[in-house]
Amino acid sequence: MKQCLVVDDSSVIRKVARRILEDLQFEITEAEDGQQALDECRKTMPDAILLDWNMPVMDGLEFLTSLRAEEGGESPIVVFCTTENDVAHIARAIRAGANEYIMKPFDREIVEAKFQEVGLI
């Protein structure tokens, strides 16, 4: 079973994402901010990361930059999931190492389609 780390400061978003991803046969770990996510990745590097942009402590972009610098940090497929929808934000995320981008609000169809596009399912 593939492992996905869901990183979002909203417990509601984490719960929704967990339900969708567990239905898609992923084992889920959660983090409330980028620092917690980095700590989780240092313990066990996940196969995939569903990542929010705007969070306290360490935002998604800082986390992604730090992750990609870690040993093994190039391997997880990172899908940004955020309300930030302008082209500049998307371009920054892709340059920092994101593999794909999902807009909030999202549903199962959107998550499943994006995870298929990047080869996770």
Second form
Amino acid sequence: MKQCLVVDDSSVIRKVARRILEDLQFEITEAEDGQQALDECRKTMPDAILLDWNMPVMDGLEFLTSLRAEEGGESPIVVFCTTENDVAHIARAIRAGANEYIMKPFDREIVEAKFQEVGLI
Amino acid sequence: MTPGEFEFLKNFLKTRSGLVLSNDKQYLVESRLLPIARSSKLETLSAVIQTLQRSGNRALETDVIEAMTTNESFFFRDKTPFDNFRDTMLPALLQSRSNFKQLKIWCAAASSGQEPYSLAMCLKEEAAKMGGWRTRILGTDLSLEVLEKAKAGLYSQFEVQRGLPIQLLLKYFEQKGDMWQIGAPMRSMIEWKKLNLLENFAHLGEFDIVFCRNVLIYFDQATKSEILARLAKSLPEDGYLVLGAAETVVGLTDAFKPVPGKRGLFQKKPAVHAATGPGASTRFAAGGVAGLRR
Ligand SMILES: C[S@@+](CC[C@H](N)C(=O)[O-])C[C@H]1O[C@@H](n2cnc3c(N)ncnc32)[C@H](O)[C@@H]1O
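One more: the block was the form predicted alone; return the form predicted in complex with the partner chain.
Following is the full complex, with the preceding chain placed first.
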């Protein structure tokens, strides 16, 4: 079973994402901000990370930049999932090493399409 | 809607767009046609059908036919056909057409444009191999409404997230408010035309590749056979036909054979390109289905 870390400060979003991803046969761990996510990754590197942008303590972009600099941090496939939906934000995320990008609001079909796109399913 | 009215509607749609409605589709008819009943001030489904029966109301006929089509589409739908396009069809044609350096592609049920635009993006991504080549993509559909949308190339945030890799969104689209518009260079690669596949399309000439996906599924066997037989005439011996994931030529025509190991991809059988479908000869004898329209 593949592991996916869901990073979002909203417990509602985490729950929705968990339900969708569990149906797609992922084992889910959760984090509420970038710092928690980084701690999780230092314990076990997941196969995939679904990543919000705006979060307290450490935001998604900062997390991603730190992650990619960590040992083994190039391996997880990172899919941003955020309300930031303008070209500038998307381009920054890609440059920082994101593999795909979901613009909220999202649904099951979009998550499935994007995870397929990056070869996770 | 009485059983007689439903029967009339079934026949009307079958002759005009090829759509086969089974008897359990009354709910579909209601959900698609009630909005028309309201907007045309006819109020009830029965009134709509009775108006069709009296005939002559072209606008209403078109509205009903278009409302009953299923237009769902998305970018790079099913992925495989576009991989096949890049890895099988293009390399073969780039070689065999290297003297003419010209490629003609037809999307025969283009809907709101995602399929032709996906092909246009594929071509742009392969541009390095295609210096000096002229490519033409034709997108046709029965429905003017979807063609208008295709021409505008404007898609919702939801639509650009189904099948379109984010890199391609960044590269080829512009943000327009909460919509995304495919860029002018892409739009200029495609020509749009209204075309009913039941009618003669020989005047369009020959194409190297025909995408005819997720439209034959709505037709009966005879209609499928007849259209496939005519599609064979629109393709040269080494051309390609691409059908939808749930569609095949097997049992419908002798004109095409599956390309081994390539799902949804078909080529003509050498030397056999006569119309073979059971419906083919009778329809042509009747002067083509176009003749039935008036
Ligand atoms: C489900 S869409 C397929 C779109 C695209 N090819 C794809 O696979 O995503 C089917 C399209 O076929 C069109 N269509 C239905 N009957 C037709 C006919 N007789 N001639 C031409 N187009 C037709 C509909 O208007 C609709 O846009």
